[in-house]
Structure formats: C-alpha cells, structure tokens
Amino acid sequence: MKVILDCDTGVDDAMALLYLLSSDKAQVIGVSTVFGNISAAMAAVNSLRVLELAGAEGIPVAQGTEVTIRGDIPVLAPHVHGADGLGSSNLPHPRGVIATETGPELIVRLARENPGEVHLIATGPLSNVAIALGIEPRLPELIPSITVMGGAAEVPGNQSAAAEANILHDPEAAQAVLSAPWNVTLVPLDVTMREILTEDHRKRLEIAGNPVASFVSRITDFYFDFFHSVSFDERCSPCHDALAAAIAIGDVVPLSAPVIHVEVDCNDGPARGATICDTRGRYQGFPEQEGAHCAVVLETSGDFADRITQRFVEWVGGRL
C-alpha cells in the first residue's frame, strides 16, 4: 500500500511514522505536515528526524499550513509532547531538507501520479487535506480511501468535554473531509483511549538495545506524565496515531466499525468540534444507513500495545 502520512510529528505521530516504516505492508511515499501538536514547520523537522533515525532518508516531507482554514492561529501542545514535539528527547537536526512544495500540494502531486494507488492516513487536524480538496476536486476520486485519527463518538472529548484534539483544531476543515465522497475509517477517542501503553512496555523498549526503541522509550517517557496527570491513575499512554496507522494498512482489523453518518459540530459553542456519530442502529446490528460512508471505529481487541511495542523491540535498521 503506497501511504501519505498528513501528520504533527508529536510522540504519537512519530511512533506512528515508524510503524508504517517497519511494515512489508506499506511504503510511505510521502509526508505532509501541520500545526497541532507543534507548529507545521517544527513537525517537518521532527518527520525528517524521525525518516532518519529509521534509515528511511530520500522520503519527501512538505510543511502545510500554520492556520486552520478560516485562518483562526491554534494554541498549540508542548506540555503534551515536549518543546521539541517528541518529549524533549532532542534528536540532531536533520540533514535532510524540507520539500519546496507544501504539504498540500505534495498530497495532490502523489495523488495524481498514482491514482487509486494511495492510502491517506491523517493524524493531526485535516486542514492540509481540506485545502488538497480544494485545490483538487478530483482527490476523493484519486484517493479512494482516507484513515482519520480523531473524533469521539460515544466517549468524552480531551480537547473539550464534547471534541477531540484533531477535530477541534480546525472543525471546518474536519467537516469538509469527512463529507467528501471517499471512503473514510475514523479512529476515534473511543478506542484510542483502550489501547494502552504502560510503564511494562516502556521498559522493554528502553532494554531493547536498538536505536528506534530507545528513542520510543524516551518520548513516551514524557507522554506518560501527561496522561497521568489529566487522564489515568498510573504513568501510561494512549496509542492514538499508531493503532489509526495500523488500521489503516491491516493489521489491526476492528472488532466493530459500522458505516454510519458523521457530522461535526462547526458552531462557536460549547460543542464545537464535537463529532456526531450517528450509532442509534447499535441496537439493531447497525443496519445499512443510506449514503454513509464513514466506518467509525468502535471496538478493537485491546493488544495493540503489546503488538507495537514487539515491533519495535525486534526493529534490525529497518523493515522486520
């Protein structure tokens, strides 16, 4: 599967570049970053850290917009993921450069050199892809499926008590892609949340002996004190961007992703950013809902954790 990765290279969007990286069953072809996490232009630098640290040097990365597309200025999270966006590990700057083109036009220039070839895969807000969308209105039909890391349809927000972080960001952009007509599998909150990292599976990769686990180690070692502090009773984490990427291309397959309809709350409210999933058929086995074409995640089996972290204990320069 060729892959694009639209991200906000924090710590999980770098655990989830990697994951992509080790896999037989994708080859990203490229990345486009935004703000979120960090600033687009401190996500392109950490996705070139990152490519490097893999020995994946040569995979084009775009830095796309600072702003969301009503041209709001995000608050952006190093309390979350560090100062330098990957828990303050401070890899060296990167050798390689930051593309020419911008993150946008960088998906649609992949998107129109392999059509119907490549998988989207989009864990930070979707302004980039809303503005690809506009620029190409052919993109849903050059893309024919898209994997979103956000929203929340039947839990609380952590952005707010109704919104993810991703949706919130740019609730417009979200809007516009998720309506699109592509095949879209939304990775909400809901299983996100359940799919937990632990201080057991950081320890096994700090004595991995190889250089992606250690570098997994240290940046969650930061993330955990976030969640423990505003989430769970013990230092852990969610696997939010690792277990969308892991959907995305097969590996992780949902115990239940119902097609169903999806809107997001585009109001100034208390709801803004919520994503309402229309789950009324849960009673009912979910039947058909006409013209839907967005498979909301779920349930997954719970042992992504386990899985990713065994991904990058046995990590040999590359591809297992």
The other form holds:
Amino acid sequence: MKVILDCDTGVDDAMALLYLLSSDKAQVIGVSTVFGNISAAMAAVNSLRVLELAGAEGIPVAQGTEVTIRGDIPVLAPHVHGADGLGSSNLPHPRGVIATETGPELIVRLARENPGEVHLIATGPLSNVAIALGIEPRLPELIPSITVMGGAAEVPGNQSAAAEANILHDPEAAQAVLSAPWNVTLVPLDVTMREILTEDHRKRLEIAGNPVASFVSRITDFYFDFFHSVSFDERCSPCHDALAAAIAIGDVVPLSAPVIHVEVDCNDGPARGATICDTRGRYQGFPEQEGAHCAVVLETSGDFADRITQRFVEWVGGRL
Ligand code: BDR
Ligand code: CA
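Rather than the form predicted on its own that you just supplied, could I have the structure of the form predicted in complex with beta-D-ribofuranose (BDR)?
Starting with the chain above, the whole complex follows.
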C-alpha cells in the first residue's frame, strides 16, 4: 500500500511514521506536515530526522500550513511533546532538506501520479487535507480512502470537554474532509485512549539495543509525564497516531467500526470541534445508514502497545 502521512510530528506522529516504515505492508511515498503539536516547519524538520534515524532518506517531506483554513493562528502543544516536539530528545539536525512544494501540493501531486493507489493517513489537524481538496476537487477519486486520527465519538474530548485536539485545531477543515466523498476511517479517542504504552513497554524499548527503540523510549519518557499529570494515575501514554497507522495498513483490525454519519461542530460555543457521531444504532448492531461513508472505530483489542513495542524492539536496519 502506498501511503502519504500528513502529520504534526510530535511524539506519537513520530511513532506512527516509524511504525509505517517498519512494515512491509506500507510504502511511505511522502510526508506532509501541518501545525498542531508544533509548527509545520518544525514538524517537517522532525519528519526528516525520523526518516534519517530509520535509514529512510529520500522520502519527500513537504511543509504545509501554519494556520487554519479560516486563518486562525493555532496554540501549539510543547508541554505535551517537548519544545522540539520530540520529547527534547536531541535527535541530530537532518541532512535532508524540506521539499520546495507545500504539503497540500505534495498530497495532490502524489495522488495524481498514483491514481487510485494511495492511502492517506492524517494524524494532525486536517487543514492540509482540506486545502488539497480545494486544489484538486477530484482528490476523493484519486485517493479513495483515508484514515484520520481524531475525534471523540462516545467519550470526552482531550483539548476541550467535547473535542479532540486534531479536530478542534481546525473544525472547518475537519468538516470538509469528513464530508468529502471518500471512505474515511476515523480513529478517535474512544480507542486510542485504551491502547496504553506503559513503563514496562518503555523499559523494554530502552534495553533493546537498537537506535529506533532507544529513540522511542526517550521520547515517550517525556510524553508519559504529561499524561500522568492530566489523564492517568501512572506514567504511561495512549497510542493515538500509531494506532491509526496500524489500522490503516490492516495490522490492527477493529472489533467495532460502524459506518455512520459524522458531523463536526463548527460553532464558536463550548462544543466547537466535537465530532457528532450518529451511534444511535448501537443497540441494533448498527444498521446501515444511507449515505454514510465514515467508519468510526469504537473498539480495538487492547494489545497494540505490546505489538508496537515488539515491532520496535525487533527493529532491523535503523541507524543513528
Ligand atoms: C492527537 O493530538 C496530537 O497531540 C497527537 O499527536 C494526536 O494526533 C491526539 O488528540
Ligand atoms: Ca498528531
């Protein structure tokens, strides 16, 4: 599967990228970056760093937008991902350079060059993807299916009581992307907050003796402190973006992912950015909803943290 990753390369985006690079099911053909955890510029540098760590130089990295599609200046999240977006891990500055095209231009170009063959995985705010839809309205024909980490279907938000961060960063973009006529798989907090990387996993990574596992152990060390302070009673973290990547390439098969209507609240009230998922059918086994094209992942098996840890412990070919 040819994959474009559109991301805001913080800790869990880096893990998603490494996970994709470690898989023989995915061929990453491009990375576009967007504001979110950090600036799109820093996310591009971080993506190059991660690619070089993995020995995967040569994959184009294009910097996308630093503002929302309505022009809002975002609030970034260095307290979650570190000032450098990678848990202050001091990864060397990359040798590679950022592409001259923009993130949305890269998405459109690769889609046109590979019609029907590319899967887009979005693990940041959906601004680049919405801009790409504006540049090329046929994008949903060229890219028939996309996977999005974002939203909260039946659980609380994380950026506000109602909304998840990637969606709340740019609700108008999210509404445009989720309503475009392609098949969307939405991987919301309902599942990502239940796939938990623990201190045991981190220690296994620390002693694995390869650069990728060591790097993931370092970046999650920082990340764990944030989640300990706001979400959990111990140092640990959810697996947001890497879970979405694993679902996208078929490594994780959801236990429940009904195809249902999803709307994004674009009002300026307390529910701004909420993903209103029509789960009313849950008591009837989710009967078909006419016109729905968004599979919302509501349940996964809970063993993904073990699996990704093992994947990185067994990493071959990485170098630093
Ligand atoms: C999402 O927001 C970002 O902080 C993470 O990278 C992830 O994509 C989780 O809400
Ligand atoms: Ca992200």
